[in-house]
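Presented below, as structure tokens, is a lone chain in the form predicted on its own.
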Amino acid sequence: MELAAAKLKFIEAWGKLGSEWGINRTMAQVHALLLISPEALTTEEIMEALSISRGNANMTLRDLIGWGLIEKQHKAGERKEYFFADKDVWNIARQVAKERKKRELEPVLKVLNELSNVTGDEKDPAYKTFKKSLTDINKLAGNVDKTLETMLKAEESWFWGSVLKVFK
């Protein structure tokens, strides 16, 4: 496979795991033109590559900024923004995680918080149940978080090394 054909299976396959994961694909395929680019690239040479218009370029690349995945380079005596991409996938992994944390998780935990404060009659079935289930999710939750906290903090071979002997 050429070089060429390579980085477009690449852009499209990155862009697909992106949708899985709850990221707009075009936000993916930015992202990872710009993660094999040995240089950073302006907005018209993204728009070109991928065959977007300039107002997706303009937001995906906001919201790129925004996760903290892209960095705004700008190139002396050139009016042009350029962007440009942590090629460190730890890096990358850690970001990620720490957005979705923020976007997802903790949202979460704010309302199960809210929520262990539900009183009610501890003989009555529906009562129990809410409240074993919401315990429980509160538990799994509040680990994730810490396992969430732990990554983020942690350098790529001691994570893991630790999360290897889980399994072992």
Second form
2 protein chains.
Amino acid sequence: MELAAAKLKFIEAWGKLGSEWGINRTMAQVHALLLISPEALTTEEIMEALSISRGNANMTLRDLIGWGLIEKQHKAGERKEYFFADKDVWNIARQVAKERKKRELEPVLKVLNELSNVTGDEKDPAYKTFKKSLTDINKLAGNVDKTLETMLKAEESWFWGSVLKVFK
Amino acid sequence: MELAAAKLKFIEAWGKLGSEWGINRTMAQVHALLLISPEALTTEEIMEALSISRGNANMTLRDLIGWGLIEKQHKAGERKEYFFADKDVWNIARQVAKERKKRELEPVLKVLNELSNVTGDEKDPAYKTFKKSLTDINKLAGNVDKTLETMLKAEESWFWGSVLKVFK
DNA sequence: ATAAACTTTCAATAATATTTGAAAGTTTAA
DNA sequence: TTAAACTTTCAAATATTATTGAAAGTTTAT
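What's the form predicted in complex with the DNA like, now that we've got the form predicted on its own?
Now the full complex is given, and it begins with the chain already shown.
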């Protein structure tokens, strides 16, 4: 397969994966484009490469910066802003985990926590079932949370080394 | 907080979490409802509890069965179908992991694999960057895949015991 | 100060996803 | 059979989310 075709396919696949996991398709595509680009690109070039409008490109780039996945770059003597992506896939994974944990997981954990002081009759099956589910979910969520925390601090090789070692 | 209010809040929170992770909000809500219900419920009761239409309820229930998260139950002498959710949170997590791996991760891994035999000039930075990204993503994806596989087979306590042990 | 080069905003529009509800389909009991 | 009880389907309506593009805003050089 030719490089040009492969690039398009990669961008498409990355975009699809993103959209299935709650990340805007265009955002994932722009990220993919920058990820496989050796040099930083301008808004103009990104618009061109993905056939998207200026407004869309601008907002998407801003979002990606907010996610910590790309950065602006300024070239000496040029007005234009260039954008480039962190190429370290482990950093990317950590960054995404960090943001989603903060934006989505933590608010839910907060609600679950509030709910755990629900009042009711210990003899009521509805109450007991509710309590049990909450407790179990909290336990699981606590473990997920701890593991993510470790991941966020860890080096890739150490993390996978540790995790995979116990699984063979 | 009263049980009734707490239930509503839980259903809402579960629905929101679901929608942020690419799962239809109604589907997550129906699942939440059944998860905290001690007995199996009819379509009618679910429609009523969540104010959704018959068609929506029917499709959502079918989807949830497809995900392996709920089951039908028949009561002796009754025509109606009852639905109940597996209450084991670890089973739920595994089931969701299994389905999403199959439906979304695997197709992408397949594409990534196809892309890895892209042809090009080793001296071309665009080619080198592309190759490098692919290789790195494949490596990470491989580790995620192995870990998920282990999770799917494992008992909860063993899995978290093993993972958390190395993280203390 | 002015104008060119570039970036940002946001109301309008388009695309996508979800939901409805009534009709069609199925099963059971008498 | 027939009809009541129940389930499924799916075209149309609604709601949600993403995108456009032109106008407004900003920065820099002269």
